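What follows is one chain in structure tokens, specifically the form predicted on its own.
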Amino acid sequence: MKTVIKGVTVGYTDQGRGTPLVFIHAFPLSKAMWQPQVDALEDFYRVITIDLRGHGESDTVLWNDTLDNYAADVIDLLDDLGISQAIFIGLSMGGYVLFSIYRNYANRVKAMVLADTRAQSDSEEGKAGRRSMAQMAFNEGASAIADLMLPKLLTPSTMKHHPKIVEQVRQMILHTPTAGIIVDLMAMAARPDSTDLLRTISCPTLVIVGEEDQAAPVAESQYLTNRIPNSTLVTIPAAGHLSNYEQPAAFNQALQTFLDNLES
């Protein structure tokens, strides 16, 4: 499905009925990364996935793009769909967008799931790394970014023994326009620190992390749960940064338990 939000075409899916679940994807992927969760949940919930600007079926916007713009797109989509409040699930960059949503639209958030993400802004070294990756994307294209990112997204075991998963993730990256990758990197480098936001989060919150996540290690998720009131941490064994895709059964179980507890 597609809709136009403030002149920007946005791709999304909207399946099932019931409590709305809104999934926000990681860099440099698309809504396709959430297919294991859509398949598991669409019979019980209204499951919505969105392509952020510059990803999948959504337009790339080169000017003045920030994670706040991405957050506004998500909220505008929910307005179009007549949804006043939802449960949000964001992984990695999707978690950064979710922090922006909570900062600016907290009344829209019934509950949240923060997966494989962190609250702190980038260090100067981190910002330099994003600039370097943006230059690589400009010079060499999405294939170079795929080669760089795959070992950061997946565990060494998956890289070695599960070529189908590796190829599926590679194809998601290759289908992300180079311009979208560059805009993402600049937006993430410029994002604000969300540490002070954590203690203000009053909605039910689940934190999920892959046990072998090198990009946002378990300690980062422990940091979140230590500061978000009444939050819960689940660690997924044999999973890296892309925990939902690498170990979907364990991720889905953690998510379903959280959702069941909300309704009990």
Second form
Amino acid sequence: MKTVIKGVTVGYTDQGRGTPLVFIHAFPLSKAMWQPQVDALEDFYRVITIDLRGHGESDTVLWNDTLDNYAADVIDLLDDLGISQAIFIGLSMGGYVLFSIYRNYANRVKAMVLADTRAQSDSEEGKAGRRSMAQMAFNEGASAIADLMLPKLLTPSTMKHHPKIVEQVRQMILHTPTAGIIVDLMAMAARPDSTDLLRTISCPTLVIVGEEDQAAPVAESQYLTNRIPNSTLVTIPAAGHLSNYEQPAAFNQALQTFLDNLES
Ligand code: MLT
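Having seen the form predicted on its own, can you show the form predicted together with D-malate?
Entire complex below, previous chain first.
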């Protein structure tokens, strides 16, 4: 489905009935990465996935874009759909967007799941890395970014033994416009630090991390649960950064247990 938010076309899915679950994807992917969770949960919940600007079916906005604008799109979509509060699930860049949602619209958040993400902003070295990756995207296109990102998203074992998963993730990256990749990198480099926000998060929070995540290692998730008052940490064995896609059964189990506890 598509809708137009402040002149920007935004792709999304909205399936099922019940408590709304809103899924926010990672860099440089799309709502397609949440298919294993949609399949598992749509019979029991209202499951919403969104393509952030510059991804999937959504328009790319070139000029001075920020993760706060991505967050505002998510909230505007929920307004369109008549949803006042939801449980949000964000992975990596989706987690950064979720911090922006909590910072600006905390009353919309019933609970949240922060997967494979971190609170800190980029170091100077990290920002320089974003700039060179953006240059690479401009010069060589999304396939060069796919070659660079796949080993960061997936474990060595998945890279070697699960060519179907590797190909599906590659296709998601190849479907991301180069301009969308560049805008993400600039927006992530400019994002604020969320460390001080953590102690103010009062909603139930689940933190999930792939045991082999190199991009946002387990220590980053421990940092989150040490500071977010009402939080728990689940580590997913044999998963890297894209833990929801690499080990969907374990990820869904952690999610389901969290959702069950919210209702009990
Ligand atoms: C992601 O998966 O969204 C990225 O690893 C986030 C980042 O580059 O900081």
